[in-house]
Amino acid sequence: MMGAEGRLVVVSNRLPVAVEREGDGWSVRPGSGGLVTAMAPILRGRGGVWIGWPGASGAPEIGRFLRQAGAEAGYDLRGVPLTAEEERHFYIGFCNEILWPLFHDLLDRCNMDPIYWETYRAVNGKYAGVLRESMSPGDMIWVHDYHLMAVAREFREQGGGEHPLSFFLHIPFPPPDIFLKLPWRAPILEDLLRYDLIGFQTERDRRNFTHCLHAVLRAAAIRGKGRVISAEHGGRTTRLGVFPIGIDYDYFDRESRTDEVASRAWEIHSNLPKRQIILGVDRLDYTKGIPHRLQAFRAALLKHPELIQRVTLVQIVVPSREDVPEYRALKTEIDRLVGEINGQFTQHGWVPIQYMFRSLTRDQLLGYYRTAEIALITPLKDGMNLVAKEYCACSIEENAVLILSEFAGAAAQLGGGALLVNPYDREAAADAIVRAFHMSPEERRTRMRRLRRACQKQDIFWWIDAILRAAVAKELHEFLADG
């Protein structure tokens, strides 16, 4: 158990600052988003440690730079250094050609080169050698996601002993009829039932998770109901915990109310005058479901010829790993049908898709967020989803219809106001834009409103909350600092 004073540990695969080059020297970006924001004070109120690679490796002056950016940021900064060949076969490889795909159930994407596994274990032992290094008593060990569900086992067989470790997966746990596929199956299970705590975003999660314990190993035994479960095998009990995470409400609710938001709405929709805005707001990636979108928004418009000239799409795609050739791919292919239905459906004076392939400020962002009607948010599959979360939080007024895919983990929290879809289902998707173009107010407004009330109660802070809880037994309030 954590004392009073205990420390709050988080490992991760990135540290919450990147280490770049810059010319003949060094710089150092802090990081962002929710996650950073909540950890920062019960990091900062502990004098806790954060582990992870800081995005750049070979400089002995990278630790003099994560020393300073630390002790700014009121807790400390740990390295974990990685070759070019480590990067490329643990991060590239297992991780995004390995897990990835396949934890999002999209089996022929997956490379399965052995050499990726053995890169995988080695690399988490670096991780768990660190985290061993900056260990106190008493202090909390947090890891997160798939990149790192070795390191419990890791850190146990280095001689870190039975202190608690918990674990959080940030991404879908895929069903057994896909996870069995894995060579790796019963090292993966055994080494995440070396952790004391393993938290998933939704019950489906947790539920496909014991399912394929039950098909490898058959002797683990699940016991108990409710929000924390436990797994007993092999002398050990792990508790399994759903814990669908949140964003900071209130911030979003907060800064879209700024005059500088407001002015970038009113910026926003005075081009774009006398039509609905549905919004799509994704990272380059093949699980968000961008071209099923864009074919989805074409079948409205041959449909229901009604829509045209009165609405547009604004699709906004975060440039991401343009260097991995099915991803550039994905890009070509996303500009392609771009190009098709504005060439059969633009007419004087409107273009049915506004199409931005870049990032965005966050005054951008929360304009865009605060202004669109609908928001189109359909991946193939998603551990949570925060992007619906966040334009909830935003949309103010309350005159707004949230379009969400089935197979997001926010649709088990957010079902009951959205507007639910099939993204494979090309017919039935462009049913639910003509839907959401068609609703009332009223309707509009009633759905909003629980989608803002089930987002603000279960927030990010809600969710490190819930975990510490499981973990430890103790309060949020409990590790920041005293006064």
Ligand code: ADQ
Second form
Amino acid sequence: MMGAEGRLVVVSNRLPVAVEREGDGWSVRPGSGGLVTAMAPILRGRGGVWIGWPGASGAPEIGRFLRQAGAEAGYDLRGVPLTAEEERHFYIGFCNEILWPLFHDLLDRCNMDPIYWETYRAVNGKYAGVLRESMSPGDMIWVHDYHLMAVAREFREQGGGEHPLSFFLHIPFPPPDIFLKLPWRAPILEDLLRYDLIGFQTERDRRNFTHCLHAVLRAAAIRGKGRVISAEHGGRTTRLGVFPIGIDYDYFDRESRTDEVASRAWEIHSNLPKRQIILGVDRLDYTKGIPHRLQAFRAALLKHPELIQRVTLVQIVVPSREDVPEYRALKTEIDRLVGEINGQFTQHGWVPIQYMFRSLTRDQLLGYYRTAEIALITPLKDGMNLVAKEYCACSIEENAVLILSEFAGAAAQLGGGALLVNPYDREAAADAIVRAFHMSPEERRTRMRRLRRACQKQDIFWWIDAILRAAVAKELHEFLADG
Ligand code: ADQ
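Alternate state requested, the form predicted in complex with the named molecule (shown: the form predicted on its own):
Below is the whole assembly, all chains and molecules, this chain first.
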């Protein structure tokens, strides 16, 4: 039985702590990020467990580290140890070389190696095993993301029983044209339907999912409308919900008003005087459209020489997945394009692109968010994109324009205030940069207010609450009014 007040058991690929080698020993670093911050009070309040890979299966005393870190965090941490081969075939292989590109519509980047699939299922079985050992009656289980789509099936087959399980997909779900290319399309859909609730970021993703159900598992029937609907298949019912993830809006708004962030912002702008800052912030990833964005910026400079000396593109790229060769190749391409554009346009006292390849401190990042007049966020496809929302929450002066890809999940909520662009359309993206540059302060304020309201209304706490309510609600119609 799942209770509305039972413990919360969270399962995600990684634990919210990182165990790392430090000299001859090991250290444990607490995780940050919106999800951890938002989940922590709930896990502490109602009691909870977080299950995931600690990132360093080789650490000899990992259990002790996790107990210690768990005691500090206020909830239990349970590690799922992965062998080097499992890390290779499950994480790098099935997750990063198949699911990640496929679910972002980038079929050409997939490496459909059958060995990956076997390991994916086996590793999901490992997570399910740790989950089974960690369960108490009345607990609520919430599994996160594409790494763990088979956990419900494994859990049930290992005798975990009919204990209800909820799942949230942080990345997009692809349309049938793409999904049907996956050799394991039917078992993945069947595995997903072993969950009791599946949450998607947008209507688009849920629609793609139901279209795939129709195309692959003809027997699946969809019922209802609104925020939560249901799919019936093989005598089971799975709820399908749309829950766009939010940010801790009040935290970003409050922090960006602090003296530390204000002085960062002042410092950034006084080093780049008499111009507008255009900001790009992304993890190093080919889904984020960084080369396309750089090309659009070049097109804007070529077509509109009035921008010369008057704008600087600050592109921050956070290192990620550097052990995957494709990511190294992407880094080389970005380095080359930045060099080329700077070589082409730099003038005395003005460099068009300021490029940083590193992780920033919170204050630095918030300083950029607060001071940049324009944010250029143009992923080729993105589940949500939290950077777009964080930028709005930190734009407290409201003299700011958000240029956003129509293929980011965030476009569904932020389309009313942002300038939406197709990231593949270089000329249109260039025109949006010029439009943002010339936009009047009144229009900026009106648009930014609308954006800030949208981010504040459906923040991270709203998101968690909506999913937990959908997980425990007895009747579907409880959600119709909310749809
Ligand atoms: P990501 O692909 O990682 O997340 P995103 O949603 O933009 O993408 O989140 C990135 C996070 O990293 C932001 O919270 C940001 O603050 C942080 N960050 C960015 N630059 C940083 C820096 N220099 N230093 C430190 N932190 C930095 C996946 C999906 C998304 C989905 C999220 C959440 O791909 O589509 O929005 O999960 O569901």
